[in-house]
Amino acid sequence: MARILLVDDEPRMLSLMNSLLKAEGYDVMSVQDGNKARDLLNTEIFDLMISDIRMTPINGMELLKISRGVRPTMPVIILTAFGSVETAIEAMKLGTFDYVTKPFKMDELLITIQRALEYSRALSENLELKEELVGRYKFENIVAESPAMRHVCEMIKRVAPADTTVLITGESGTGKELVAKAIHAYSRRKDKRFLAVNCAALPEALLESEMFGHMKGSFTGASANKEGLFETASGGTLFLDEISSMPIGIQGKLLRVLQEKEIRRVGGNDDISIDVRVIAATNTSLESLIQQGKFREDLYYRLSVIPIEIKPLRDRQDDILPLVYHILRHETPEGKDLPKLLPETKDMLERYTWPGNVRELENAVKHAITFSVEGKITPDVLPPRILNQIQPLAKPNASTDPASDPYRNKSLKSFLREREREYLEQVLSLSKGDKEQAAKSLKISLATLYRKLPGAPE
């Protein structure tokens, strides 16, 4: 039921239009101050306010602009016996939703009283609209256009507000830390520290000293005692990335730390306390490492509470050009136009493979900005790699001569499957001729893919 404040200083206008509202529905309260309406809109909810425009001490166009300061949002119908026009361009210009002049019928009110709650409806959903769409998808430096993406940030909506381990799996340069941080920035833990180690970048004893500390003494160069990243992260997360390339020996303590919230230093005697959420982060099968037996079951059940795996760039084509776009307005100073990006650039950079992900974009779009001319980036100023497996879609040129033209005559069902057979070999370089994988990563299964190489029947 809609909430509508009634304001009029006519007593018998007032009390007509009161009873008639509220025979159709409406919840009501109408009064005769402004002075007493200024202080309903600071204290009570309406979905709308109708109010004559000669008034005192208050009239109608004052309470229409306290009404614009307290709720912006809620459409005002403005009363007047004087119906020129500069009073309903004044009325308008201040905010309001539509104005009547009196004497009215009461039908036409009706009406226009109904057009302002379904606005105001339809703009209150439409705001809701918006603030679900940035709770979802709006994370810092994430680009989420494609199904995939989408679902990765919605997943990150959902687990970021538990304590709960997560393993994020995705090849290299997909971006599983940013995805980490930003768990981290939506969680309870979101004003502590997020600290980060790089399983692969350490020898065993210095990993083991890294993550868990070590006393004064206990190796030779340890001449003080110093905390590891589960005590320095106290309170906040700690990223594990490469966690595939952690030693045996390690993964068995910390399965001891995830399972008794314990540590004890390298050397050490007495077990410390810890307080942190871990992600741990693998662009390996752990799976298949479990298999070689070199990756423990248990813990990677214990870090696999909740995964999360990030598509290769390739399989998500929708985020290709929203993401180079990002990378072009971090790069370009502030207060600068963006480079422009041709069409024939823009298909290129679709029709690339990004074997490397998002990261090899990152590179390739600096790598552009750097050689682009007159703020232009064309296809000659891309990494050479990209210029080598893709080459730019010929153009139709007047003055070569026709005979020439590989397309002259060709249907486009021809067309079509040429360039569909010269992204299947792409892929099966990139796959290393292995055809299993290659028709996994196209989606496609190896009878279809079998059927669409070069020397099969059109």
Ligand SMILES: Nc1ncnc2c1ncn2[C@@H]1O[C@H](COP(=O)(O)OP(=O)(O)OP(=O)(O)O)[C@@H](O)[C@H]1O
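Here, rigid core means the biggest group of C-alpha atoms that superpose within 1.5 Å across both forms. Remember, predicted model here, so these are calculated numbers, not experimental data. Positions refer to the first chain, counted from 1. Compared with the form predicted together with the named molecule:
- Superposed on the core, the two forms differ at V76: its CA moves 2 Å or more between these two forms.
- Relative to the superposed rigid core, the position of the CA of L323 differs between these two forms by less than 2 Å.
- After superposing the rigid core, the C-alpha of M211 moves by less than 2 Å between these two forms.
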Contents of the next structure:
Amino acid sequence: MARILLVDDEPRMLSLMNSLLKAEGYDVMSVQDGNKARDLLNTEIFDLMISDIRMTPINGMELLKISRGVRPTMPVIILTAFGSVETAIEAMKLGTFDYVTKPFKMDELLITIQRALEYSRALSENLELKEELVGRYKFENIVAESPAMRHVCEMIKRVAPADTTVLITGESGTGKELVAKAIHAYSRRKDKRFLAVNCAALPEALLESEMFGHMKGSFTGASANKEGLFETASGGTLFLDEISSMPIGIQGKLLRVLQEKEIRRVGGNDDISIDVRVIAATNTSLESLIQQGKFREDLYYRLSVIPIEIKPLRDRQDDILPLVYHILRHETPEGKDLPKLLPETKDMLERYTWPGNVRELENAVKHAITFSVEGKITPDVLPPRILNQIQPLAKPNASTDPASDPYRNKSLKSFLREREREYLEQVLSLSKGDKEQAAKSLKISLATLYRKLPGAPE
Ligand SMILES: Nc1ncnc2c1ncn2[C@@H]1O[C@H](COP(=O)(O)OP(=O)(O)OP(=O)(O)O)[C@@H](O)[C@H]1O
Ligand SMILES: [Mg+2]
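Having seen the form predicted alone, could you now give me the structure of the form predicted together with the named molecule?
Now the full complex is given, and it begins with the chain already shown.
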């Protein structure tokens, strides 16, 4: 039975949590006084501590520091008042497992407790796992170790329950869609649909009928009535991706929909009321589009009731390795060992600038897995564009030790072949994986390209 130390100076809260946790079968020791908690931490062993943050004379932060000293692997859950996220983030930096904002639902706390206990179990079963668990702060599969990304998770938790429109901004590949899905998953709409439409992918007329639906005969090809995404997503969430590309004519219609909560199908006369939450995303600044007269200012204000900005990966280095492990775990079949990341490789991954953000990182890790030898991810199996930008740090004696030379004992044929593959990878990535286009620009046949690609026989 897991043993929990519960600390809160509010007696009613303390006794309520005490009885609920006992009812769940936990062995609970609850104390109101921080001094007493400190003594207990020094003399007894607990599997988990749950502590309020604002207490006198010893507050939760101090208890957390004490616990790090005596039992560094014991997970700690911090209870914090709604709105004091900054303190919670400070606590996370000191190694708190998670925090729960008051007032909270008991279910939420119970789930966090379960996760914390699972985490500490895994940790004590195998300390080797420690490295893989760097990405322990996970939220709907969102890796968030950096303060910037934790803030995004906090925003998700806060805005999800409301029905407000959210505008997510961030460079390509930063995780905008992932965040939109998490908001949906944490909202009361979670059992209804999450539908997405890419505003850049369709010409104006099609986009309009896709969003609002149309009536039979309203345009050539409209052979039957069709409901639009706003109707189909009823009760759920509609994700308007690349909203910056939405033609100005549709922007006006969307604004009306957001204000009136009604749509009218193309060619229709009836107003149909709808209940849909709208989340929009953009990777270009809407402000500058407004100045150029390409985006309606009034729509911008409607959409950005709650703005969430996702920083580029290069500005949140703390997320890089946890993301790498997250992807490695995802790509490794169950029961198999994770490939091992060599320190030089980690260093290069952390120093690269990731213009394509997390999506580029995903591709790089998959590439590295494909080329890894004996389960080791060495720097030379990273994609060429990373190798071209980042020089591995010189290892001690590297220049004097001939064994460290990657080209030693290589035949000219295998050297050329390696270089050829790197070049092919580069061309393929420029053509976004389109092999036909790549073959054309290389002036070779598609069959030859296939033969030369990784996986083909030597
Ligand atoms: N913090 C994160 N944790 C785990 N996976 C992430 C994270 N951020 C992004 N990803 C993954 O990276 C990939 C790209 O994310 P997503 O498609 O959400 O980005 P995007 O901002 O919508 O990109 P684009 O602008 O190109 O459409 C996805 O596979 C997503 O799961
Ligand atoms: Mg996207």
